[in-house]
Structure formats: structure tokens, C-alpha cells
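Next up: a single chain in C-alpha cells, the form predicted alone.
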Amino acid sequence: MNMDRIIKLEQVSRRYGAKLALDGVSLEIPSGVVLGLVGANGAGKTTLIKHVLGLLRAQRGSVRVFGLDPVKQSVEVLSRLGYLSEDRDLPPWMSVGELMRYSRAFYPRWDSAYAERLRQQFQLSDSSRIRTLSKGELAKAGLLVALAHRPELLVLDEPSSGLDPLVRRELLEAVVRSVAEEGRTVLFSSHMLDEIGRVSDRIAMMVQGRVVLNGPLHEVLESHRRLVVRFPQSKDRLLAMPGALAIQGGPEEWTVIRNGGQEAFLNALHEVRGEVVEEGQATLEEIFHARASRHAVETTENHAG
């Protein structure tokens, strides 16, 4: 395996009873990038992350982190990564200072000076008990523990869920600064698309256990267009057009999210006497909803076939 690939999943599947949580997922994360894992709640993001952490064994396919099996070689893998989850499961009876000293024992590379700088930056009192911390302070304490041993890989699973916008921004800025300073690799899972767009180099979109889009963020944004098309007469529905992922509106004016195939799309549009009256770059949210809608249509058609 090329060690430039910090994480590599090949055709990973996981079923919980009748529910297929991961459906043949293949994903590679290169060294030194922030990959934003996008998806609605229940799309499979947390299940994927549990495989990366070695908490679940792939029922089908393979998972490698640093070229290692995270289940069989869990100590080696976990010592090199930092993890912050939505749950922020920290010992409630400890003080912040005790949490730092307790965590230090597990990580040979723990940087006490760096941990103290983070504590001061996050304005966490050394003597404050974990059980007395606000949601925002809990998230900061969790991020401190995740960062202080300077991990090669940082895994963030919905880290800012339930936090107010100011705390969310502070957390994201700390992550971005850490990555910029040390070239850290980050797997960042969120259903908040504005966060993903702000911090990610690459994105992977998940829908119903499958990765439906994966690539550099700038390429994803540049390759999807939002068009407003108009017709001289009303139309009850607009037939599928080449490259169109989602079509909404009517009866005379429709909004289309298109990916690729510009010439074929325009030729098909002219054949039905339509014209483009507005065009721009689609937002990440529009792309996600268009891709999710397209996946739902294709799934229905496959089942019908």
C-alpha cells in the first residue's frame, strides 16, 4: 500500500439486521488533506468512522489505516490518531487538569506544553470539573485531548453538533490552524455543509450507505452548475436532460442542477424550445440534495427493474 494514503477502504459493507449501513464503500484519504464526509443523519458516516477506529470489523471488504488493520493492530493505530465525537464521552468526575494528566499516560508523544497552550486558548480552567462544563467547553476539552499528542490523523465525527455558532467557529479555526501548521490529515464528518465547505480540501458524499460523490472540493464545485431555464409555453413536467441531476420548478421556469455534458444539455434544451436565462455555480447544499435525489431515483428504478 502507498503510505501516502492514510486511510484506505475497499468495498466495505456492513449490515445491521435488514439495514445495509455501508454498501460497498471504497474511499482513500491522502496524507495532509482534510476530507469532509458529508451526509444526512443515518447515511453511514459514523459506521464508516467506527471501521476506521477499529471498533467494527468489516463484514466484507478491507480497511487499512497507516497501512495497518485497525482491528488487529488497534494499539498501533489508535496511538497515532486523535478522535473527537459528538458524544464527547469524558470522565465527569475529573477536573480539566486531571483529564490532561490522565490522557498523557496513554500517549508517549503527548506534548504537555502544547496541551497547556490549547487549554489557555480554549479558556478552560485547570480546576473545572468535566461535569460542570458547558457543551462548548466539553467540545473544547475533547479537542484538546485529541490534539495534544500531535496525532498524524485527526478523526472528527459531528464535533460541533449542538454548539452555538461562535463556539463552532472557534473549534473549526483550531482544527484548521492545527492542520495548516503541521500538515495533519483530518477525516471530518458533518451534516452541516457550511462547515464542510469552510475547512475541507476534499469531500465524500454519502447517501444510504454509499459514497455517491468523491473528489477535491474545488473540482466538485466547479463541475456542478445551477441553471434557470425558461420555456415559451407551460410544461407540466420537464423530461430528464443530459447531465441534469435535479430539476425543480415549473410550469414555464425550471431550476436545474447539472453536472458535465454542457453541449449535450444545451442541444436537448433547444430541441424542446427552452433557453437558459440564468447560470451560476451550484452551492454544496444544492449539489448534495441533487445527488441524494438522483440516488433515490436510481435506486427506485433498479428495484423496479
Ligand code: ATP
Contents of the next structure:
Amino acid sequence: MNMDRIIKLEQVSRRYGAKLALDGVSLEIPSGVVLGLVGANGAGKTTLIKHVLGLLRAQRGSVRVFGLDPVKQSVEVLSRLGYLSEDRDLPPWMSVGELMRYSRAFYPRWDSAYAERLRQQFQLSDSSRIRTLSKGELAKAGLLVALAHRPELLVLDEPSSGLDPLVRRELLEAVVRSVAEEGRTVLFSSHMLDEIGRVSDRIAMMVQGRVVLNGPLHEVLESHRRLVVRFPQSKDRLLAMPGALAIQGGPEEWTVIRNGGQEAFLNALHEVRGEVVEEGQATLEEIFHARASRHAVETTENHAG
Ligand code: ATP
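Moving on from the form predicted alone, please list the structure of the form predicted in complex with this ligand.
In what comes next, the whole complex appears, and the chain from above leads the way.
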């Protein structure tokens, strides 16, 4: 695989008034991968994406897309990427056919045959007005425009928000197919962990403006375990053990999400006469909640300290 960095953010920070929306974010996306950007509402996903698109200038740090500055070299960067925004801002008065012709004029590499195939696959009528489309159809029309010029980089901001599960799968499958076929790069934001898990090669998790976890999906999954432990002491002692991220349950049996080396954790557990009752791989959902709650604890402690 070509490991060139299609996107490279270094220490990017962004403030809206008192709100720190991005807090020293560094993130690299290699060529040819699907990166799933996960985060709760307000975590900073859209703000990060706006920096990639050159719609926002980094107040601190640097952003490079294709090795270019997306603010200063916006025409070149935008001509090489496809973008589906969260609010699908398409001109409401146009028909689907007009939207396709209008978009073709912007992109020298627009592929009319591919656009037509997508239109049929998405079951969009040529003559339907944008303002009359359902949420799902609107997302499909936006995706068609984002895909049909065969961009090197596809940026999808919450592509499936408001869509039913069937349409979600259809959209995601189209994305995955296009990526698999042509080795293009996708940056894909979502708060739906099941779909992130289905389509991503790598994931980055955002919590309160920070990237708290970033890596290949299989490594993220393999490096986190869910343990049920019997431990007749306080939750805080368990939480202080090496690699423990989040604890639930009690008073005697606890479910622990942990990462890193197992041995150090087990040694610490045995020292206080705890024992493992059950063990398995943590789900992406459990990992995300564990990371988010850990981050909240650390932030509170830092502020307190
Ligand atoms: P969602 O999943 O809800 O779209 P997100 O992860 O995309 O969330 P952002 O839209 O990037 O989050 O917002 C990050 C934070 O910055 C939020 O607290 C939001 O309220 C704030 N924010 C975003 N845009 C603005 C703005 N133009 N003015 C003031 N605050 C803003």
C-alpha cells in the first residue's frame, strides 16, 4: 500500500469564543485507507473536517491535504476531493439531472457514465427537484456528486445521520466498493460505532476536541479486553490498576475495559486477591465509552490539580 499521507494535521487548535473545539489535534491519514472519525455530538468532528476542506484556517498548528495548504491552495485541494456535508447543502431548486450537469462543469474529471450508474443504483429520478427529496434521497444525491469526479479523497461528514438502516448499508456499501475498487482515501465521520466498525480500516476517536485514540481498527479491537473480575474492594483501587480504563458493576463483580499488557494488570489484581471470572474482546462501543469516561476523569483531575 502507498503510505503517503493524504491528510496531515499537526497540533491544530481551534477556539470558538470560550469553547476549545479542537485542542492540539494531530492526525495523519495514509493514502488508500478508510478512516472512521468517531465522536459524540460536539466532539469536534465537523470542525476538524472544515480544516481539511480549507473552510477554516488553523488558529494554531498546521494542516496539509495532498501536501498542500487547503486554505491557500483551496482550488487545487477542492478539485481533488469529494465532500458530503452533514447538512447536504445542495441547491433546492435544481432537479437531480440539473445538479449532475451543474456539478460536471466544476470538475474536469467528472465521469458521466459513473454518475449515471450511481443515479440508477441510488434510484434517483432525473427530474426530481432537490427540495422534494427525502432525507435518504438527499444523502444519495450528495454522495453522487461527491463520488462522480472520482476524487482522490472522499470526505463524508455524518453521511448516514437521519437515514434508516437499509439506506445506511446501501450508502456505506457504495463507499466501500468505490474505495476498494480504486484505492482512494476516505475520511468518514460518525457517532454510529457499528457502521464505523463495518467500513473503516483505521479509526480515530475524538473526545472534547482531542484525538484520544488513533490506529488500525483491528489493532484497536485487539488491544482492548473486557474482563469480569471478582474484587471485594473499592472501585478506585481497580481503576488505578495498569491499563484499566473503565469499570462498571460492583459491589463484588466488576466489568473492566482495559488495554495494554495483560500481565501487569493480572499481577496487580492478584496482589489484592482479585480474580478474573470471564474475559473477551471489547466492542468498539465499549472501547469508545471507556476512553471517553477516562478522558473526562483525567480532565477533571487536571483541572482540580
Ligand atoms: P456533531 O456530531 O453534533 O456534528 P461534532 O463532533 O461535529 O458534533 P463540532 O460541530 O465540530 O462537533 O463542534 C465542536 C464544538 O464547537 C461544539 O461544542 C460546538 O457547539 C462548537 N461550535 C462549532 N461551531 C461553532 C460556531 N460556529 N460557533 C460557536 N461554537 C461552535
